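A single chain comes next, written as structure tokens; it is the form predicted on its own.
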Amino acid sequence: MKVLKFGGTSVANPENINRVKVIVQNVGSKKVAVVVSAFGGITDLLLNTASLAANQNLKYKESLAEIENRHISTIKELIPVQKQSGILSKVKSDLNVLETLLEGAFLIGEITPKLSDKIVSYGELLSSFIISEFFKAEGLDATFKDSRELIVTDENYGKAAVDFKKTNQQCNAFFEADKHQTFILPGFVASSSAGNSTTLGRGGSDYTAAIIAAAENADILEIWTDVSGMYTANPKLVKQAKCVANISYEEAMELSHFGAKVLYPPTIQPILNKEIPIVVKNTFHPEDPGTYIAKNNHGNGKTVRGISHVGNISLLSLEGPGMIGIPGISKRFFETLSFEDISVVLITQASSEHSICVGISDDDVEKAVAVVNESFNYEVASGKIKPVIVEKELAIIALVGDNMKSHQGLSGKMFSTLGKNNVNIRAIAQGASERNISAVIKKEDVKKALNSLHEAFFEENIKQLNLYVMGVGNVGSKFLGQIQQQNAYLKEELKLNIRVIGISNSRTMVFDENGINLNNWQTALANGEKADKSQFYEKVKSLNFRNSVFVDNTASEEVSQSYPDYLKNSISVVTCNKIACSSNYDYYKDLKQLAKKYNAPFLFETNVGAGLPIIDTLKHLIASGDKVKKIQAVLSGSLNFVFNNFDDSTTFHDVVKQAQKEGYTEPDPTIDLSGIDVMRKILILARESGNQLDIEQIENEAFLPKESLETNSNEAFFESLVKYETDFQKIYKEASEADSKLKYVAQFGDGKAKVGLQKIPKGHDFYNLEGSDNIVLFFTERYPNQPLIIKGAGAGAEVTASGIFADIIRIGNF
């Protein structure tokens, strides 16, 4: 015999029931027991109707009418008209009994567990009868059998315990005597020895199927649902989750206990000893192989087989000095909870015996607190034990796998992965079997935790980075274009999957949890909501994605002041905005410390030299033990472009205008030409070399007239350049006559820094610096005479964007 169970979604409507019929027809010549759930949503509707009736709310009649309509309309769509009469009569008779039961609840104003079981059982009783009649009408050799006549339980209404001896006897007798090929049975329902209707708990249809499979020594138990098996994680929360092809009974039990809803946890118990395999299949994609569950089915030695979670958990902690070395405390604690039928899903106790911590359902918290405090009233009153401590809004995540036992490093990998993503662990539990490692975390962190762990254990080392980009002007737009261009390469070669989740400019912002399509991000942004920097941050924080990176492509001081907020939430920051790192030293130092504390990289390679690896090289020098003695540099690509193109055949105004047009200067060119930009850069290099310095301490030998520096608009600034053209030509002539070139140079040494325009003679490393190139000379203990030189393009949107991109890749390899 084969036993097939179909869940509520599989029989939710006539179309799906037809799918079920096709699957059953294809079973073959063997006997088949088909266990069905109530039509999708009917069980909840019955419970709600009963609640309305018990509260003497006449709306229960509307709810009952909806239940009736669902079943009557299904019959009329599935069954030929000439065969409907008897079926409709039977169903309406059952609905009349249901109405009577609800009227009783309405009249007395309450509902007992016994009455609740009677009412809710009608979901499966009606669905199974209608489906059996449909099968008969379609020519199948089918019959209906009420599971209440086969499965015997105690009278623990709502979650009755099965009497397997009597149940097996009744199953054996029935299936041996009845010669039909197909048997349709209601799941979830049973009856006590006294004949009262009972239920096996939510999800009990799986259990019904397992009970029958065990009683009849079935060849296989097939669980048909709306997913193609058991997944490595909940596919609704983890898009990259994969179906697990093979899994052991024990692994399946662990995963189902920890929230893998495709299988009701008690299902495996009846068939475990008989080693009857289970296959979890998809009604809507029956061709998919599904998940095969059997003994010693460990998946080719893989360690972690799945990651699951249980939500709506609270931690209950009992602690105090009066617990240490006192026998019986744990016994009293757990007995108190047990007497109130409060299930404990996680236990942890410190070796000092100072505290015991348990995880329970949120629904049981108030009752648990009251009974535990009452039980330990004497100890609490005498100060030996504190009143019970409660933490709510939590969840349990668990790694599951038979082969995890004695496999070194799994716990460390799990906890470090969570730590890197700012997921705080409130409690930890691991059984001696080492088949499960559980951790209690905040409920709001579940999605991030599951995705982080899944990435670490299942995704072939492909790391996903989630970017939030502020500023999409010249640099920002080039950056997004580079990501789009290189996406496939990054996945294939560097195992990085980069998604842009949010984009903002000064006017609008847009978010897409699945990643913004970079083919048309401009359109999406144009149609986005009004830009708001604080709301942008709140959205990033609320999405709570793993491996999040805030990318600042602006020159805004306000944006730079938001970096601590991001870092404190373990959101990395990548920026070409120099303001933060060149502001007061304490703020710079604070940002660096926050990055370390919250394990969130703070990278700003483009602050000096655009795409040149200047800061990265400096970091490696320092990390290897070298010490910087002196720095000489041309750090302004815009100023180098200007003075490389300015001569007696041009005007200073026109050259600066050209530099602005080609994107070499900041939107406000005075930032470049005043020297403030170069001051910021040498300041950052000095600080990264290990020196404490502020920008006010840097000497600036300005070459611009005071009037030009004090203009308040670009228009006025360029007008001033025309006015002072003679002065600029004089500077050029003096350099030319000295056979030198003009370069704006930054220097640092002996704790002092200065910037200014210099005449560079032939033979100097700076003399032949072309275009917008930058050059940095590091004189160190290891490079005392011949400096370490870094040279290349130091300005322009493309190279700056590539520098930001390089920082993103560094984070990916972090």
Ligand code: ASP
Contents of the next structure:
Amino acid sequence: MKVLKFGGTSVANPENINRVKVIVQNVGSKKVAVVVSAFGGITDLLLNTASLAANQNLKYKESLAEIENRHISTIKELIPVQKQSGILSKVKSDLNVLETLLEGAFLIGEITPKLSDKIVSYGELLSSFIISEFFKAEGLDATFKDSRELIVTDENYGKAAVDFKKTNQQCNAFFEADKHQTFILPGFVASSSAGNSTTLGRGGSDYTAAIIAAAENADILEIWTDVSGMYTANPKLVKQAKCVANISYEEAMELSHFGAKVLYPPTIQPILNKEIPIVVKNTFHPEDPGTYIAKNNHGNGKTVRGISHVGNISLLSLEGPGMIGIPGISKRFFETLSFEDISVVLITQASSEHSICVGISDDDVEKAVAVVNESFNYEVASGKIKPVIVEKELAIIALVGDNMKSHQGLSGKMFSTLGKNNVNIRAIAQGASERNISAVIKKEDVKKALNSLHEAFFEENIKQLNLYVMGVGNVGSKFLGQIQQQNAYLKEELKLNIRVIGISNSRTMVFDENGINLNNWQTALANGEKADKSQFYEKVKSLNFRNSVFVDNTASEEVSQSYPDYLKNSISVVTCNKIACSSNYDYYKDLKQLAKKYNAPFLFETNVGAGLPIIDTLKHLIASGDKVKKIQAVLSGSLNFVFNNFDDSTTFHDVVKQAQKEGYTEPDPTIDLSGIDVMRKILILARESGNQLDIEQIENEAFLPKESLETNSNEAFFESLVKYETDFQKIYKEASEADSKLKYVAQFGDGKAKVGLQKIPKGHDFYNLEGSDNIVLFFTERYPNQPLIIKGAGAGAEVTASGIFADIIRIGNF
Ligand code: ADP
Ligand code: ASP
Ligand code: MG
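Can you now output the form predicted in complex with aspartic acid? The one shown was the form predicted on its own.
Below is the entire complex, every chain and molecule, led by the chain shown above.
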């Protein structure tokens, strides 16, 4: 015999039931037992209707009407008209009984567990009956069998325990006698020896199928559901999850125990000793191979086979100085919980025996606190033990695998991965079987934790970075263009998957949890919501993705002040905005420390020399023990462009205009022309070389007239340049007569920094600096006479964007 079980989604509507029929027709076995769930969503609806009725809310009638409709319309669609009447009258009479039961609950204003089971059993009873009639109408040699006549349980309503001896006898007798080929049976339902309807627990149809498979020594148990097998993590939460082709009974059991809903935890028990294999298959993709669960079936020998989680967990801790002295505390603690039927999902006990801590379902927490406090009443009153401590809204996340016990370092990797992503761990447990390591974390961190762990254990090669980009002017838009262009290469060659989750300019902002399509981000952004910097931050925080990076392409002071918020949430910051690193020293230092503390890189390579690897080189020099003695540099691409193009055939005004047009200046050109921009850059280099310096300490020999410097609009500024043209020509003439070129030079040495326009004679390293190039000479202990020179294009949107990109890649390798 083969046993096939179809879940709620697989039988949710006539179209799906047709798929089920095709699958059953293709089984090719002499005997097939088909166990079905209620039509998708009906169990929840029944429970909801019952609770409305018990609360004497007349809305239960609407809810009941919806249940009726679902079943009646399914019959009308599936069964030919001439065969409908008998089926409709049987189903309507069942629905009438259901209505009477609900009326009873409504009138009394209460629902007992016994009545609840009776009501909820109609979901499976109706679905299996309708499907069996459909199969018959389609010509299958099929018959309906009520599982309540086969499976015997105790009267623990809601989650009854099976009497396997009686159940097996009844199954054997029935299947021996009945010669049909296909049997359709309701999952989930059973009955007590007194004949009352019981249920096997939510998700229990899997269990029904396993009980029948075990009783009949089936060749195989097939669980048909809405995913293509057991995955390395819940595929609804982890996009990168992969189907596990082979898995052992124990591993599958452990995964389901820790929340892999695809298999109801008790399912494996009855078939474990009989060694009946289970296959988990997808009703919607029957061609997919699915997951094969069998004895010692370790597949490719990977240590960690899956990651799962249980939500809605609370931690209960019992602690106090008197605990060591009192014998049997743990025994009493667990007994107290078990008397109340509170199941303990996880246990940890500190080796000091000062405290015991257990994880239980949030639903049980109030009851648990009351009974434990009562049970330890005397010890609490005498101060030996503290009243029980509760923490709610937690979740357990577990790594599962048979081979984990023989491998060191897995828990280290697990905890460091969680730590890096700012997931706080509240408690840890390692099952005695060493088949799992579990950690208790905050509920809101579950998705991030699952994805980070999945990346660490199953996608060792691919790392996902989630970017939030603020500012999409010249630099920002080039940057997005570069990511789009390089995405495939990065995935293939660097194993980096870069997704842009949020974009904002000063007007609008847009988010897409699956990554914004970079082919038309402009349209998405234009149609986005109104921009708001603090809401942007709140959104980034609430999305709570792992490996998040905030990219600041603005020149805004306000944005630069938000970095600590991001860093404190382990969100890295990459910026071409120089304001943060050149503001007061304490702020700069703070940002560096936050980055260290929260494991979130803070990178700003483009603050000096656009895309040139100046800061990175400096970092490596310092890290390898070198010391910077002196820095000489031309650091303003804009000023270099201006003085390279300015001569007696042009005007200073026109050249500056052109520089602005070509994107070589800051939005406000006085920031470049006043030398402030260069002061910021040399300040940053001095700081990165290990010096405590502030901008006020830098000497600036301005060449612009005071009036130009003090203008308060771009327009007024450009007008003043026209006015002072003769002065500018004079500066040019003096330099050309001395056979020199004008360069705006920044210098640092002996703790002091200085910037200003200088006449550079022929032969000097700076003399031949072209276009908007930058050059930096580092004189260090290791490069005392011949400096380490970095030279190249130091301004422009394209190179700045590529510098930001390089920082992002550095984070990818972090
Ligand atoms: P059915 O109604 O067919 O019994 P369930 O909803 O009970 O289906 O179980 C299937 C669901 O289990 C999937 O849709 C998926 O969301 C969830 N699930 C959780 N963890 C896993 C996992 N590790 N592998 C596959 N599915 C999982
Ligand atoms: N219908 C029941 C539930 O939703 C049992 C099952 O589908 O397995 O829990
Ligand atoms: Mg299920």
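Only the largest set of C-alpha atoms that superpose within 1.5 Å between the two forms is called the rigid core. These numbers were taken from a predicted model, which means no experiment stands behind them. Positions refer to the first chain, counted from 1.
- Core-superposed comparison between the two forms: the CA of Leu107 exceeds or equals a 2 Å shift.
- The rigid-core alignment places the CA of Leu480 less than 2 Å apart between the two forms.
- Core-aligned CA deviation for Tyr60 between the two forms: 2 Å or greater.
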